[in-house]
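As a starting point, one isolated chain is supplied in structure tokens, in the form predicted on its own.
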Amino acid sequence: MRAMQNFQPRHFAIVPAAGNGSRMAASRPKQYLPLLGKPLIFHSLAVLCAAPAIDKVFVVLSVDDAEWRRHDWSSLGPKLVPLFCGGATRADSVLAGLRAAAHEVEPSDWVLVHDAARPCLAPWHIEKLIRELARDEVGGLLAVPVADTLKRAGEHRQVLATVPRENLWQAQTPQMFRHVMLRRALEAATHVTDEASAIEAAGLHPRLVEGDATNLKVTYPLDLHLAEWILTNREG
């Protein structure tokens, strides 16, 4: 433990990657399919492994993954850490990957919490969420303002209403709040879909971080095209 009076809270990043990406239609989970050369998961990694203020990055895998070791990930240097440690969900991972962590974390560190599946995170991303939620007594996460007209559909996808975008925002990651915070939140709310909403379930409010639509998530096959299309073309 570090002495309070030189206490400097640090930062940490949690990636899970125990899922298997069914939406891809694809044979092997989608944080492993290609992606200019690399495994998708590569190049997010390799941004939060770069990043000066972040001591280590703990990604979360499958108690059976096997596709791990057959990758080179030495390039990416120490601060890579894997953790066979992951649940049947998001948040389970997330949760096994803050206690498998617990011993080297304080309670009061900072955990970014990034999607394995976001290749084109970039060092701005991280850095703009780092600054602006440096003195933040919660959190928060990197989103970005709702721009398209939003229809709710029935069950036979007829409209039904159209709903107002005015203060929606489409959540991104990474999402960055307290070590003790995050994983007293996600014990107690262990059906969430991303870890704000755990937060919000314990009464708290993130802080939105606005970041830009370059951090998109993989989903379907045409976003594996879009993902190679900014990382060869982004500048700076």
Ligand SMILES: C[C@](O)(CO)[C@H](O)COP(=O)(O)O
The other form holds:
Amino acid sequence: MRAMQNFQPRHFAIVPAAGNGSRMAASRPKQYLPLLGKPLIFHSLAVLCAAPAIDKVFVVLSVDDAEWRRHDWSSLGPKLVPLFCGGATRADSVLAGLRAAAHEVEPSDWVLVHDAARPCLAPWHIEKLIRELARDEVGGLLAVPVADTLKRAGEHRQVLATVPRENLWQAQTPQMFRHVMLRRALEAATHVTDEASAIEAAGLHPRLVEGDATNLKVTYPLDLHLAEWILTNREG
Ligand SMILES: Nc1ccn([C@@H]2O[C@H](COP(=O)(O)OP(=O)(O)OP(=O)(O)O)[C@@H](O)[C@H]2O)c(=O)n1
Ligand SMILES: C[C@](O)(CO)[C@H](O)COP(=O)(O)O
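Rather than the form predicted on its own that you just supplied, could I have the structure of the form predicted together with this ligand?
To see the whole picture, the full complex is given below, headed by that same chain.
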């Protein structure tokens, strides 16, 4: 427990990295695929560990992860904490990470959950998220407004309807919530694919913080090439 005079909420990162990347169909989980000479996960871990606002970075690995130890993470410094406690789903992994980190994190501290599969996270994404949510009672997430015309498909891939895109956003990560609020929401939630959905299911309204398309999730093989291009051509 911290002394009352220091009672400013801190920021921690939780990086779920216990998936097996089935849609990538590669020979190993996508978080370990090579990207510019490093494991894919290295890139976002480096940005999170270098962020002055973030105290620690908890990486949630699968219980039987054999690959983490084969790489050298020492350049990322002492903020990095691997936790071998991943679960069957992304939500299970995040919840396991929140529980494992609970001895270091105060209930009102902020937790930024970031997919290991989003290697193009930039310092300005983190800074904007933290700045815009600093006084928010609920928290929120990076997201981008939907740019394309949207179609709802039927069973045989025929268009059933054009869905109005006004007010539709694509969720990204990091998603930032208070530790206690997120833990309770995930404990109560079923079948959620992101933290914000769990918070919504609790009746709350996370704030959308506009990010950009460079913070893509590597899901299919083409995404790996896009990520490489983004990291190679990024300025600053
Ligand atoms: N049981 C799981 C499943 C997913 N993740 C993590 O959640 C993030 C986003 O999930 P996704 O892109 O769906 O990754 P995978 O589950 O690995 O991929 P796929 O769905 O194609 O199998 C990834 O960083 C992944 O490692 C996790 O920690 N634990
Ligand atoms: C959290 C997330 O990245 C938001 O876009 C996404 O929901 C997780 O990926 P998944 O493929 O749905 O597991």
